[in-house]
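Only one chain is given next, in structure tokens, and it is the form predicted on its own.
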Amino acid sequence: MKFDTVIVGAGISGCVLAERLANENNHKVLIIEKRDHIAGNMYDYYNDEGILIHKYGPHFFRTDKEEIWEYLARFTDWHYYEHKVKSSVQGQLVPFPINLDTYNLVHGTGLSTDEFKVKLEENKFTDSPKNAEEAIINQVGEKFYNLFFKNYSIKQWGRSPKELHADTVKRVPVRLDREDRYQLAKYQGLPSKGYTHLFKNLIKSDNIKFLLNTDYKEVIDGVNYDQLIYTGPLDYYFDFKFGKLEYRSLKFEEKTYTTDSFQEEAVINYPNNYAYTRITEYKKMTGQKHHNTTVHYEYPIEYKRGESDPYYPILNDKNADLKDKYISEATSLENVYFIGRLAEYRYYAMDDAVEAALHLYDTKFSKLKS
């Protein structure tokens, strides 16, 4: 069979592009996925207890872009949910990201918003932090760096924040008021029937075929196609010719408890105690009603190809140089397109990943005719 497009990877980038090409361009699309399921790291399923959990850790969707929310709404109804996180420090649970209440609870004070703002401004010592440690201290001061970030970062990344690029923590927000939502986006929620159901709807087309449990390199020579969209690891495409890009990985310990509720919020961070970094209770995100509850204990681990999954690119000078070499090589190829967190070796929020896929379609494919 002849395919117009082969897409490597059945995550959000690949499936959005498959949907657009199949439905708008009438392309014959083949998706090749190495895992045994679609939906990438957003994959969810019902465990033996009948509780919906996210296999690769908690994912809640948020965006300020109406067009992104409405695009996905074609394929799912939404369960509206505003994510809140607490952090366990000094024997108490406090709001995270750091806000006015966090400061007052930790210090036993009663600062006003204006007074808190002054305290934060006192921490700033540079406009160009050299590493993640300096970037965090610049935002919240040394005490809060030590309480909330230092040990968490060492667990998460397997190295000192001094060894990480400042961009590693650029997503860490600080609130001057008592706002305790993790994100302030206009649209927030989860697919009402789960992410996997959403993905099934995305690729529900007679024009789309897919292979699971398949390494694309084992079959691609036997496939007749015009163009390739690649969402897998950037270095793997080029057979690691310049060296291997570094990642951190995760493992999850799943436990089900015979209680309706296990903890105060869906996610509790543990920056200092224990080997895990956080506990997620999924019912509090999905809104599911069940007499039991399932939680994940999340442990950062070293990434080993073939043994674990690549989650987070490690931002340092060595990997930045390698990435530039691979990206330069990638841009020289014809009819091959690299997109997504692995193929671009960068962090993508889910809405940004959808937007990038739609942008690639609009700029490269929307005027193509089958």
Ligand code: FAD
Second form
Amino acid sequence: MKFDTVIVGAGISGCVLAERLANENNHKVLIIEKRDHIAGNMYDYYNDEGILIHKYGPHFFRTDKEEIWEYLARFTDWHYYEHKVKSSVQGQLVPFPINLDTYNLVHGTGLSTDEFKVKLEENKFTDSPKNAEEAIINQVGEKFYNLFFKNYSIKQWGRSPKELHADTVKRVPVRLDREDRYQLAKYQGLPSKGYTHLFKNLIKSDNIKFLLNTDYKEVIDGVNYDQLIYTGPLDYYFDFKFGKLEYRSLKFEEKTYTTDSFQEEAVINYPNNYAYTRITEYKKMTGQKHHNTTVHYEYPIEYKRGESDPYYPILNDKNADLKDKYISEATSLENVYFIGRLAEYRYYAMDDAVEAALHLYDTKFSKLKS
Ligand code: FAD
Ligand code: UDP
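So the form predicted on its own is up there; where is the form predicted together with the named molecule?
Next comes the full complex, and the chain you just saw is listed first.
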């Protein structure tokens, strides 16, 4: 059989492009996926207890862009949910990202927003922090760096924040007021029947076939196709010819408790104690009613090809140089498109990934409609 497009990877990047090409261009699309399921890192399922959990860690959808929200709303209804996180420091749970309440709870003070602002400004020592440690100290000062960020980041990344690019932490703000939502985006929620259900709707066209449990390199030589969209790891496509890009991986320990509620927010961060970084209680995100509750203890681990999954690109100069070499090679290829978190080796939140995929479709493929 002849395919117009082969897509490597059934995550959101690959499946949005499959949906567009199959439904708008009437392309015959083949998706090849290494894992035994669709939905990439957004995959969720009901565990033995009947509780909906996210296999690869907590995924909470947010965007400021109406067009992204509306695009996905064609394939799902939404469970409206605003994510909140607490951090466990000095024996108490305090709001995270740091806000006015966090400051006052840690110091036992009652500062106003204006007074807090003055305190924060005293920390600022540079306009261009050289690394993640400088970026945080510049923003919140040494005390809060040590309490909330230093040990968490060492656990998360397996290296000191000094060795990480400032961008690693730039998505974590500081709030001068008492705002305690993790993100302020206009649209926030989770698909009401789960992410996997959304994906099933996204790729239900008869024009789309998929192969699971298959590394594309095992089969690609025998497939007849015109163009390839690649969402797997950038370095793997090129057989690591310039060297290996580094990733950080995660391991999840799942526990179900015979109680309706385990903790006070969906996510509690543990910067300074334990080997895990955070505990997620899924029912608090999904809104599911159940007499028991399932949590994930999240342990960052070293990434080893074949043994663990590549989750987070590690942002440092060495990896940035390597990435540039691969990207310049990738852009010189004809009829091969690299898109998504692994193939572009960059941190994409889900909405960014959807936006990038729609943008690729609009700029490269929408004119080719048949
Ligand atoms: P992926 O979902 O990784 O999909 C790529 C697919 O390619 C995978 O299924 C993989 O198995 C497949 N593949 C790889 N190699 C091959 C091969 N050789 N052959 C065949 N298939 C292959 N974003 C948010 O917006 N909010 C959140 O709360 C959030 N939480 C997150 C928490 C964690 C722990 C992580 C790791 C990420 C989180 N994200 C979150 C980011 C989100 O997961 C990504 O934006 C999204 O999954 C990117 O989709 P993708 O399709 O680019 O990549
Ligand atoms: N971070 C931290 N302490 C925290 C939460 C985050 O030091 O309690 C740092 C850490 O380096 C992390 C980065 O901020 O990797 C980004 O945090 P975010 O919550 O966005 O991480 P993600 O949701 O991607 O795991």
